[in-house]
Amino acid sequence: MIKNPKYRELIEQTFDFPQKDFKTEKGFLQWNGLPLMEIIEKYGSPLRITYLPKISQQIQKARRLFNSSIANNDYRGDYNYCYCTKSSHFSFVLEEALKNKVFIETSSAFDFDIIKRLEEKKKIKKDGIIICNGFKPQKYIDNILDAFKNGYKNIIPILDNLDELEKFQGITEPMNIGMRIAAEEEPKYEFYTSRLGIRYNDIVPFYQAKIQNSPNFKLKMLHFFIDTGIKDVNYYWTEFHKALEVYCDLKKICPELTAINLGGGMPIKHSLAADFDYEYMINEIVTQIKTTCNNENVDEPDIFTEFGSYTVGESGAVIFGVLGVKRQNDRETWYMLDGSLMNNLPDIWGLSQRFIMLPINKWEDDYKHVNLGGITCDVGDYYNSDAHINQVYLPKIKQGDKLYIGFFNTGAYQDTLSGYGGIKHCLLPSPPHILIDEKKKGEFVYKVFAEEQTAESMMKILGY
């Protein structure tokens, strides 16, 4: 008699599993070693998770990398590890981020209101590097001017246009500033230029026309960014060699030039086959600098990079059970979900991401070919391939059994797309959102952030 195969026995011949973040204990999951079956017991499902320790470890590893490197290869500059707090502005994730002396990279005005509540925590303090990104309304340029004056002097704003530095004039002091490359995009976007930056052929004539004698201004940092991210690919290499140029060009006549910003992150995990090599990629990007530095006879540049997803991407995780089966026609099995992924994961809607994406229990069941379809009366709100292969499989559910799946790696983003404790789709409720901190005493900690959205809470926004 032939024996069906279980699911375990599919994960472990597809993959190189167990692994450091996933493991099996007694036919349920764990993830960074969390009881993930006695949280939903407690808590219940949908559920979010924010796994705390792992942003402390994302930025440890990224740090311990790059200054390995930067010794290995006797390069003479420094390296600063930035947050890019667009990819989650909670509370939480801030203080765990600067628990290990990072600096800030802002994008909007309220970046400064946010600042201005960890300055009163003294959780931030005065003397740290706060790097101003993006286009910059009147009222984002008044708060930077404002905390400049307030004592934030290694404040830096990065002018994202030749309009822009006008807006500074007033200063009584000196003040810092960067300039961003307007980099040109892949192939797969509908436009050549990204639409934020100044054009590479115009950087250094601004320099010397705006910059290079004013008393106001010093220009400290050359910025540049790719949205796909850092990629050992041409396309990446090709725009990285470009922005050392320009660098070299402009140290040249600028000794005051002392910082390069590589903006766009690493990636992270978003399936079980990954395997970027962060150590080749960050000794690649060192080396080469060094190397075009040398080469042009100017002094190498600190680097700072402001990473978002790769800093809290992978301390997220959000938790579904499944409430029913529903067989469609001969060939489609639909699990459907006491919740929403177009609305609690946006990505997977308006951009395809694909998550790592395994259930909770019934690890050693048979398993089966389903689509996941998301409690919304939306046709868009469903999961039907994994990053790895073009379908989903998943144990598979006999009368009164209840499977629950993850969701993980959801840290980035999610939240900010969907709009914390607002309006849904259908009017479903934010679920509940549970932290976790390190074992105390042998186990976790554990605080409930924010209980499930109330009814009263969306009649009170919609006007009832």
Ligand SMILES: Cc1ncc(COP(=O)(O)O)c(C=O)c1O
Contents of the next structure:
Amino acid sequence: MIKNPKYRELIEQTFDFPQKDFKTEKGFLQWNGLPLMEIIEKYGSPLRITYLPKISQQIQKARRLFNSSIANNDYRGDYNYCYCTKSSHFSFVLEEALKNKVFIETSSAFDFDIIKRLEEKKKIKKDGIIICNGFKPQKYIDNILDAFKNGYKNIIPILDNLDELEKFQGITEPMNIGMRIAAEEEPKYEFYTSRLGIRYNDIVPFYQAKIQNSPNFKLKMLHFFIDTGIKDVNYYWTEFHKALEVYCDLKKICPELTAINLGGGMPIKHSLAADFDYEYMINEIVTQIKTTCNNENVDEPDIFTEFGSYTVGESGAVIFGVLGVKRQNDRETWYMLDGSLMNNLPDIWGLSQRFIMLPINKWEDDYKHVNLGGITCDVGDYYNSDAHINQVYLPKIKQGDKLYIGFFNTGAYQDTLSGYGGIKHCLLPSPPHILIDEKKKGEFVYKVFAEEQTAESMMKILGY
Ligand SMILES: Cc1ncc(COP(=O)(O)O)c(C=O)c1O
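The block above covers the form predicted alone; next, return the form predicted together with the named molecule.
Expanding to the full complex; the earlier chain stays at the top.
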């Protein structure tokens, strides 16, 4: 008789598995070496996990790759890693990132409240670089100016539009500034040009008219960010070279310009099949900047990045238990989760984002084609296709069995978009959140960052 294949065999046949971050032991999944089943037994489900060491590992990896490419290519500029706070504002994320002496990129007036708290805890120093992006309301401008007056001399507001410079007038000592180039959008977009930043053709004339002879401002940085991410595709390189041309044109008339900022967009792993070649891509970026600058006879700039997802994405996971199985017709089986995908991982619902989704237990069991249903009553609260295949396969559940499922590398943007700790669809609570550190290899330290959200907290928000 032919034996039914096991879930583990399906994964081993489909991917190169086990991998560095994902492996199984005795039929249970481990992520970054973490014994996930034991964690579930201790803390229950649904559950949010942050594995803190991953944040430092990511920062160190990017730095190592940029610095070695800089050294190998005899590139005469530095690499500077900034953390984009909007991807996760949590204190534990910033504190972990700051252990690696990263700089900060802000997007809101309220980032300065975070900076103040970090300064009080002596986690951040006033001589660090702070890059301020975004279209800036008055409160954001005021907070930037206050920080500058209070000693944050390396703050760099990046002008998002031609009117913003005026709002910074009134400073009494020269301030470094940057300008963001508005990239042309990918052809599939509804818009030709990004609404963020200043049009290519306006950059040099604006510099000449408003900044070149101003005693107050020094143009230090040219910023560009391709929202669709850093990818080895024609579109990316076309926009990249347009930005480099502007950099070279400006540099010829603006000696203070010393930095180019590539923004965020470094990809992370959303599938076990992902094989992004970080080393190749970073080396291409460094060599292409060098070649262009050498051809144009201008000095190579210092390179800045503001990686958000890349810094924090791979540190997060969300775990659900399967509450029950529903067979709705002869083809569709639903595994009903004990939490909501829409509430906890809103990119699944809003962007059709795929994450790495794997069972935690039952790897030695047979598998079947299923749909995952969130527990809200919203028709859109479901997950039915993985990144590599338009379907979801999971171990079969027999009477009395309990199956747990993890969504991995979910650490960026999901908490912010879901309004962590706020009011969510069908009044479901924010799940408990566990922070995990690693003292030495395999010796994990657990800390409950937040218990499950209480009814009291919801009633207060709702005014009862
Ligand atoms: C200006 C800027 N920098 C950096 C980032 C971070 O992007 P990512 O999370 O893709 O690295 C963003 C994201 O929207 C951004 O707008």
